[in-house]
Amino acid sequence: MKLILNEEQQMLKDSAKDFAENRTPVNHFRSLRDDNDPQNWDKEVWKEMVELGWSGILIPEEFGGSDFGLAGISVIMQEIGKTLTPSPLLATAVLGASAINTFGTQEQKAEYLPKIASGEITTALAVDEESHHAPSNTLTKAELVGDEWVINGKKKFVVDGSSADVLIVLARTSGVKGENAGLTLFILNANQEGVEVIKTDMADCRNYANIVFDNVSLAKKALLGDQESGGEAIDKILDEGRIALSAEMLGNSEAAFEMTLNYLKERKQFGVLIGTFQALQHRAAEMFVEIELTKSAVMAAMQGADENNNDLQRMASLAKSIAGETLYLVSNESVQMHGGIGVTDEYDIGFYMKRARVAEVIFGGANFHQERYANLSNF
C-alpha cells in the first residue's frame, strides 16, 4: 500500500484547501457561533460544496456522483478540519451516502442518491444510545406490526440531526442489549409523524440532536439492507465515518500545530523569543511526531477503504484512535503555549481545543477503539 495521494486526489486536496482559506477561514465558524446560527453551517456554503461536487464524492456515476472514493473525501475533511468549517459533509456525504449506497436497494438509491449528490436532501445517522459510544447496547426496538414496521426509543448525540431531512436509524428487532445479532437499519424522513428532534448544544458549537421516535409507522420498504443484518452493516459505514472523521482531526492537529509554532516565533518573554526556549522546543518536536504518526494512521485506512483491505476494521479502529489521542495533545499543548490568552474568545486556538473534546469520543474514543482493536487482533 502507497501512503501517497494520486493526482485526482491531491487535486481535491488542494482545491479543499482553496476554498477552506478562502471561503471559510476561521472567522466563519467564529460569524456562525456569534449569530446562533440555528442549523450551525452556512446554506450557501453548502451549496458551494455541492457544486464542487463534494456531496457525490461516494455516489456512483449513475446516481449522479463521481464515485472517486473515500480517500477523495477523506482529503477534503482534512482541509476543512484546518479551519474547523461546519458542514453536512460528514453525516450526508459519507455516513449517509455510504450507507444508502451499499445496503440500499435499487429503489431507495435511486430515490435517495440523486438527491444526496444535487444536495437536495441532508442525512444523519442515528446510532448511540448512551453517553458512551457503542451500538450493540441499541435498545430502540422495531416491531413488524401488520404490514408495517413501529419504532419506538431514543437515540442520543446524532450528528446533524436538528437539520437532518433523512434519519437513517438503528433499531433492534430481536436479541437483547450488548448483542449485534438482531439489530436492523431503517431508513425515514426526519419530519414523519412521532419523529421528536431535540437540538442539542456541544462545546464545540456544531450540529447535534437526541431524537425520540414513539409509534413511528414505516413500511415494509424502510428497510435498509436485510432484516437483523444492521450489526455488521452498521460497523462498515461507522468505519468510513470513523476514517473520514480522523482526517478532519489530523487537520484539525495540523492548523493548531501550524498557529502555535507562528506564535512561538512571535511572542517574547524577557526580552526573548519563547520559541528559543528548550523546554517548548521539545513539546513541540513532540507534537511534530505525533502528527506525523497520524497522517501514516489515517492515510493507510483511507486507501485501505478503497482497496477493500481485509483489516479494514483494525485500520480504522487504529487511525481514529491515534487522531484522537493526537488532537488531545496538540490542543492542549497548543492552549498551553499560547498561555492565558489561550482561553479566552479573543484567540481562535481554543476553538481547536472544543472541537478536539467533541469529535474524540463521536463513534468512539481513544479507549472504545483500543479495546476493539485488541479484540479484533485475537488479543
The other form holds:
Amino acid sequence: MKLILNEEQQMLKDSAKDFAENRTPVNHFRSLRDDNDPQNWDKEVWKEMVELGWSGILIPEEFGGSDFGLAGISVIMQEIGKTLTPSPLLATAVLGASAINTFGTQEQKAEYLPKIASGEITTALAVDEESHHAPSNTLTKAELVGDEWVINGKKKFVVDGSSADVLIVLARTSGVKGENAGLTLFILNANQEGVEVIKTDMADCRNYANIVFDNVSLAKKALLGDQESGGEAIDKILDEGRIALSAEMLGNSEAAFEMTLNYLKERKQFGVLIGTFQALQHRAAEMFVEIELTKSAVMAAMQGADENNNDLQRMASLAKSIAGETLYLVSNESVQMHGGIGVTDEYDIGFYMKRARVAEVIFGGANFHQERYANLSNF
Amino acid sequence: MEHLESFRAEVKEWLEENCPPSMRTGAKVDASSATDEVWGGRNAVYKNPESKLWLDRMGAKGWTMPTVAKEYGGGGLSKEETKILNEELWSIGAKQALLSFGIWMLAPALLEYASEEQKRLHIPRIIKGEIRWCQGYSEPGSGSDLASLSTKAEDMGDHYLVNGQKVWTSYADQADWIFALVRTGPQEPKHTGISFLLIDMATEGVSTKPITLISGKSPFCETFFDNVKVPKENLVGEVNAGWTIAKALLQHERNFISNFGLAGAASGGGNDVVTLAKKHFGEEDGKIANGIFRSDVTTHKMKEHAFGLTLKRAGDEGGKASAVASMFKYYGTEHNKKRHEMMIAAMGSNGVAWDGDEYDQEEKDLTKAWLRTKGNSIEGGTSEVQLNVISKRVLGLPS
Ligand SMILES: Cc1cc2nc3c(=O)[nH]c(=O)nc-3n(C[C@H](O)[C@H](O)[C@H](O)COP(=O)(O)OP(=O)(O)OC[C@H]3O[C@@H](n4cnc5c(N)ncnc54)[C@H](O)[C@@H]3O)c2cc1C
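Now show the form predicted together with the partner chain, given that the preceding structure was the form predicted alone.
All chains and molecules follow, beginning with the one already shown.
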C-alpha cells in the first residue's frame, strides 16, 4: 500500500479544493446558519456536487456512478471540511451508497443507487439510541408478523435524519442489548407511516434528527442484507463512514491551524508579532506534528479500504481516534491563540470548535475507538 | 521485475553461504544497548570472531552502505535492490554487521560535499569498518547554540593548528578519526567563520577523557586539542563554509535518531510493553489486568502506529524533506522516551533493578536503556531546538 494519492484522487482533491474555496467558503455555512435554514444544507450546492459526480463516487458505473472508491470521496470530504461545508455527502454518498452497494440485492441496488448518483434522493443511517455510540446496544425491535416486519423503537442523533428521503435502520430481530448477533438492517422511505422524524439542533448547526418508529410495517424485501447479519454489516458501513469523517475532521484541523498561523503572523502585541513568542511557536509546532500523524492515519485507512486491507477495523479506529484528538487539540489551541476574538461569533474560528465536538461524537469518539483498537490488538 | 527476482535469489544464496550462524540471532539496530555490537575501527575488539568475519564479508560486498556507488566501495544497489537486501537480512534475523557514525552521518555528507580524493580515501574505509569516526561538534559553551563554537584552527601555511575543547563526543575514546567543526574565521559572523575538518585522533595533541552518565556507562568524552597539526587536505568544502555541511550532516543524524521511536527497532531486548504489562500486571480475559495502564498503552501504541505510517508516507512521498527531519527527530525521540517509561512502569520493581543476581540481565539492561533514552531528545539537537526549527522553517513563524 502506498501512502500517497494517485492521479485520479489528486484530481478529485484539487477540484474539491477549488469548489470549497470559491463556491462554499466558510461564509456559505455562516449564512445558512444565520438564515435558520430548515435543512442546514443548500440544495443548489448539493446539485452542483452531484453534477461534479461526488454522489456517485462509491457507486458502480452500471448504476450511474464512477466507482472511484473511499479514498476518492475522502479527499473531497477533507477539502470541504476545510470550509465547514455542510452537505449530504457523508450520510448519502458514503453511508447510503456503501450500505446499499455492499449489502443490497440486485433489485435494491437498481432501485436506489441510480437515484443516489443522480441526486434524486438522500439517505440517512439510523444506528444509535443512547448518548454514546454503541451499535450493539440497539433495542429498536423488528418482528415478523405474518408477511411483514413491524418495527418499534427510537433512534437518536441520526446524521441528516431530518432531510433524508430514505432511511437505513439497524434493528434487533433477536438477542439482547449488548450483543452484535441478532441485528438486522432495513431500508425504508422516511415518509412511511409510523415514522416520526424529530429534527434536533446541535452545536454545529448541521442536520440531525431523532426518529421514532411506531409500528412501522415493512414488506419482507425491506431487509438490507441477510436477516441477523446487521451486526457485521453495520461495522463495515460504519468503518467507511468513520474514515470519510476522519478525512473531514483532518480538513477541519488543517484549516483551523492555517487560520491560526496566519493570525500569529499578523497580530502584534508588545510591539512584536505574537508569532515571535516561543510559547506559541512550540505549541504551533506540536500541532503541526499531530496533523502530520493524522494525515498518515487517514491516508492509510482510506487507501486500505480500497485495497480491502484485512486490518481495516483497526485502521478505521486509528484514523477516527487520532483525527478526533488532533481536532480537539487544534480547535482549542486555535481559539486560545486568537485571544478575545477567538470566542466571538463574528469570527469563524469558533465554528471549528463546535463542529469538532459534534464530529467527535459521531460513530464513536476517541474513547470508543481506543477501546476497539485495544481489543482488536489483544492489549 | 525478473531482474529483481533473480537478485533476490542471489542475495539469498550469498547470505546462506556467508552469514555465520551466530550472526543470525535477531537483528539489533539500536545503538543504545551495546553488548556484542560491532563498531569497527583500528581498536576494535571482537568478542565473537564470527562478527569480524561477518563485517569483513559485508564490507567487501559494500553492503554496509548498499546504495553507495561501487567506486567508493559501496554496494552500488538501486533502492529496490536495497529493499530486497534488507528484507532478506531481516528474514534470516541477521545482525547488523556494522554500527557506525561514519555510515549514519559522515559518509552521506562527504558524498555531497567532499572532493573526489576525499571521497575515495574515506568512504571505503567507513564501509569496511576500518576506521571508526566520532563527531566533534558540541563544546562546553556551545550546545544548542552550536554556531558559537570556539575551537580554533589557524592557517599555518602548510597545515592547520587546532586548539580547543569538544564535549559529549560519543565514543571519542574508541574512535580513530573525528569530524570536527572549527573556527577558521574569528572575525567573521558566527555562521560564516566555521570550517569542517577531518582529524586523525592519533595525531599528537589530541586527548580524550570519558564522562560517566546516569546509566552508569561512559559512552562519551571530553575531547581536547592541544596544538594539533592537521594537514590542509583534511578540510572538507571551502574555508569558512563548514556550517552548511554541519547542518546537512545534522539532518542525517536526526533522520537516524528518529527511527528509535519505533518498537520494531527497539532496545530493551525486543521487549514489548504489552507483553511486559501482561506479565507483571497479569491478564483478565486476555487483557492487561490494570485498566488504566491498558488505556495508556493503547494511546501510546496508536501514536506509534501513526508515527510509523508517517515515516512510511514520507518515504512514499520521495524522501524526508529537510525541515521535516526535525519533526521525526522530535517525535521519534519523545516517543522512545515514553516507550521506555512505559516498559519500566509495566515491570514495577523489576523495572528499576540495577545490579546483583535477584533480577535477570534483561531487566537490568532495560533500566540502563531507559536512562539512555533521556539523551535521545538532547543529542543531535534538543527537542526544543527541533520545535524551533519546525516553527521557523516549516511554519514560517517570525523570529
Ligand atoms: C547521549 C548524547 C550523545 C551526544 N553525542 C554527541 C557527539 O557525539 N558529538 C557532539 O558534538 N555532541 C554530542 N552530544 C551533545 C549534544 O548535541 C548537545 O548536548 C545538545 O546539542 C544540547 O546542548 P547542551 O547540552 O549544551 O544544552 P543547552 O544548549 O545548554 O540546552 C539546555 C536547555 O536549554 C534549552 N534551549 C537551548 N536553547 C534553546 C532555545 N533557543 N530555545 C528553547 N530552548 C532552548 C535546551 O533545549 C535544553 O533543554 C551528545 C549529547 C548526548 C545527550
